[in-house]
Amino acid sequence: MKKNLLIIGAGGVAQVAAYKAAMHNDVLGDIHIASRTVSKCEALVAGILEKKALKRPGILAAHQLDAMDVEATKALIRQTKSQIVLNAGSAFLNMSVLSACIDMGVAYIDTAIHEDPKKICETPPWYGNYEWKRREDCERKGVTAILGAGFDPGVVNAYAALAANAYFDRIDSIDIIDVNAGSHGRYFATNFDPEINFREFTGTVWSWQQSQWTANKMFEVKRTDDLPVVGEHTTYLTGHDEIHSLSANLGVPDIRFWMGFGEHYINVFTVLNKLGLLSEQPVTTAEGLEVVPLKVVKAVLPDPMSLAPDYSGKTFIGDLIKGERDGIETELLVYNISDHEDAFAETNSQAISYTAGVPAIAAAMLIAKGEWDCHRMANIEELPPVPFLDLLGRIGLPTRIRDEKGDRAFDPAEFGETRQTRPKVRQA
């Protein structure tokens, strides 16, 4: 059993994680929140206390931390006696925080793949460029490091593992579909850190097709689906984190990620991009000031956390999986629907942050209970999916299943027995 959680970050995902951790501090123990700006952490603590979200009396504290400083992070882990660290901050921090956790022998969780601020859309597989290089260190020291424990990556990986382990005999394709059918009422904004958001779409779109990496341009390939609850939406082929582990772990020839965009977003994005305002490379102004255009755009756009009070509508995220079961061509849709207003009522956040923050806390709870304390580095699909999806349903993110039997709530009993007719995902 592991106790005491250190959450690094104070943005939207960290906020949801902090609220949810407080609601389950009987399992997680002391809750500590740390970021470069301690006032943001203190505001989170105040909000949690105002909502009386702590399940039982306990420590809920704010700390100042530059998480790029490995030694400072190690010192805070030591000071707080944290045995689980969640990096809910920038993806630029992953390797620094992971290093501190390995040195301290404590569990590590993140919600997105590591990024180098100076590089965009590196050569696949992205995990192989950074996190997977520390696999042997984790295994040698018995450190649990769970990568990509948000929704996508994260829950969608668990959906894929569920299908591979307990539903299909052979999987031919996995199409991950992410649609935000909500509205925040602003002229233009991103739902999470603009710097990270834009970096996903300004480089090469990498997908896994015919068992090899395939390159496309953003907005070059699209599809239209009639989805449960949110209806018909057009989505675009996009590069994304989970493809880079699923392609290595599942043996599926086609794995693609599709994200929904409105025409207005595409138009604004295209103008910004063509003007060079989304570049991560510094430029010098006529006055001799060196600036990074992408950081300037980030500075003038609304803070994603500020969108939450006015957000309405729902999100859809799911896996459309095709393959063979008992000799018959079969299609399975595994998905979640979340509501922006419900997320705000519970955690003062919008549903995009909610869907990323809740799974990270579910992962922390499973580590604390020992079910996911695997003592090595693992992507979500390498861990047992049923307890994860079951727990998610109980703490705010219910899963639904649609196949030839109809559309129904996920029932752990239905997937309790794994099928033995095909190789399974490697699991801890």
Second form
2 protein chains.
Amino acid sequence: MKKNLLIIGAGGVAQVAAYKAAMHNDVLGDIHIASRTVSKCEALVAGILEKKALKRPGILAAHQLDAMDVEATKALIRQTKSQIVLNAGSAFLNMSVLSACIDMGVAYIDTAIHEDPKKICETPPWYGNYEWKRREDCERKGVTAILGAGFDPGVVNAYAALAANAYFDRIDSIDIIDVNAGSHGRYFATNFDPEINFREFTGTVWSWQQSQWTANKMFEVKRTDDLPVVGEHTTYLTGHDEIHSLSANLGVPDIRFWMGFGEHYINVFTVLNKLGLLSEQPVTTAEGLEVVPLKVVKAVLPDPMSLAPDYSGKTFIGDLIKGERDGIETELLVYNISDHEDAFAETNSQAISYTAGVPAIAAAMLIAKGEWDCHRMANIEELPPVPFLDLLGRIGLPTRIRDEKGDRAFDPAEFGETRQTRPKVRQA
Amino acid sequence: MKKNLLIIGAGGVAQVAAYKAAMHNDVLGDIHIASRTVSKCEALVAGILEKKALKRPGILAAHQLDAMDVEATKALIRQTKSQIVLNAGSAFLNMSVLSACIDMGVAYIDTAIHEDPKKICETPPWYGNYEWKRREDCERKGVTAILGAGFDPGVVNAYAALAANAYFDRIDSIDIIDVNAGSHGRYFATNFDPEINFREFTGTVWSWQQSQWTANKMFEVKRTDDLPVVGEHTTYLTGHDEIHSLSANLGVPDIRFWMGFGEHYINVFTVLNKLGLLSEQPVTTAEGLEVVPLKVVKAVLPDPMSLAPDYSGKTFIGDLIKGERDGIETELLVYNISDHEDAFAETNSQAISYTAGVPAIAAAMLIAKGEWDCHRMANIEELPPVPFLDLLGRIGLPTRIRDEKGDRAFDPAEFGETRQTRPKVRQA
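Can you switch from the form predicted on its own and show the form predicted together with a further copy of the same chain instead?
Time for the whole complex; same chain goes first.
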């Protein structure tokens, strides 16, 4: 049993995490929110209190923190007596926050792979360049570090674990499909930090095909699926965090990530990218000012958090998994549908932030309750999926299953035998 | 007779002007080139000497000058004994350079209306906001100041004067059409300073219709013409400098400017403009850096001067003029075709710079020879067009005429009676 959660960050994902943590402070204990700009944390605290979102009276406090400063982070962990730390801020902070957690012997959670601000779409194995280098330190000190506990990476890894463990005898392919069928009504906007958003698409697209890393360009490969609820959508082969761990942890030959883009998004992205405006490398203006183009693009785009009030429509994120079960070629779709307006009503955020923030709090709750307090570094697919999906269904992110038996709500009882610490790892 | 030319600027237009001035230094005397970055002027001088472009041995010198500094400009005029000054640099400099010329009693030439860096597409009458305020000062001091002596504004004004003076009895409409049918082979580039280029299109499009100013949005109104040599092109109603003087100086009810754009240009422009990246108003990045988006766009785009070596194809610029002649409704097209590769072979520049730079030198030569040394401020349509078009034909920009008699080279003899100081001004 661990208590008291320190959330780092004050953007869209951190906001959802803070609301959800408050709604479950009976499990999590004190809730602390820290970021560089303390006023953002204070506004978040004020919003939560105004919405009377705290489940029971308890501490909900804002703090100023530069989380690149490991000693400052350790001091705040000590001061707040936090036993669980969630980095819901920038992926640039992961390694610093992880270091602080290992030093302090407290649990660590993040929602994306660490990024070096100077590099984009690094070569596989990406985790191997960063977090996994601290794996032995976690093991030795018995520190729980749960990596990539958002939706994708995160819940989609649990979907894959569920399939590998309790559904298929052999998996041939996992295609993770992420479609935002919602509308924000602006000419153009990104749904989370534009700097992080565009960085996903400006480099090489890495996928795991025929048991090896395969390089493509963005928008080079696409597919069209008729998906539940959101209908027909075209998605594009995209590099994504979860492929880097799933390819190492499950013996599945084809693991791909597909993201939905409208033609308008692709056009705007292509123009900006071709012109060099998405570059993270500084340019010098005629007046001698050195400036990173991507940071200027970020400055002119709408603040992703400002989109939430006008957002309508739904998101689809799921795993389309093919393989063999009982000697028959079988296809399984495990997915979630979220609604932008519902997310806003509950957490003042749109569904993109909601789907990333809620799983991180589910992970924190499972650590607090001991079920996921594994005393080592783990990606989501290495942890028992059923309690996670069961909890998610109860706190806002229900899972659905579609196979030859039809489309139905995920029933934990159907997968009861998977309540074990690790899924089986199998070779195709 | 005036001697010695000081060219301010070291961009594409200044480069063409410097080459052409060197090729006619028997008329112009000493040639001085000055800009903020003296190394650019030195490179220009070196290129001209290497090409042995000087018609006869003479002074060709580079100077450092911040032309916003009126006293520094006056000192350089004094030092170089220049009697003619051409601002072939930024339109932001016009009023400072004009002030220096008036103070020193030397002739002034520019190629575009003065612009305030903080404003875009100002309200008519644009000249009335700037240059024309110094009209009386020029008159009183007998200073020759020739405004807008490029191609458009410039040669197209002379075309209009030719038509008004020696062709039509009544003019109903002047449609100035500018098409670059060349190709630079890059994903996207502007043919002159992007900052000036985009500023033409980001505000209100002002045209002169039914004898009043009419406001439209960019890309709102278009036409398609089958043009000589370059073929069928779609052009868009665009605000442009020459409309501001032609509407005041000729009593013509409809004066419009049409610029050709490909769909790709329009798409890139629209994306950048809609996102706010063409704004001249500073934004602040997340890191607190204040930066003007348009200056960053300029920094990532190709240097317009770098396009010249790979440029191929032709430009069309002309006036389509409708009115009455000898009691018959008549249509006259006066135009020039220039070739990017020819321009490069002669001046190391593409045809966009060539068509703007050559007329400015023709104007300087006519001042030097006394024909245009009018001792007052004048727009091109107020000066005798035939000697100008005659000279242009001999130094690289031949004029062609198309009417019911067919398509033919402009013959000065056909318009001999217009060798007078001012064209007639007539009411429609």
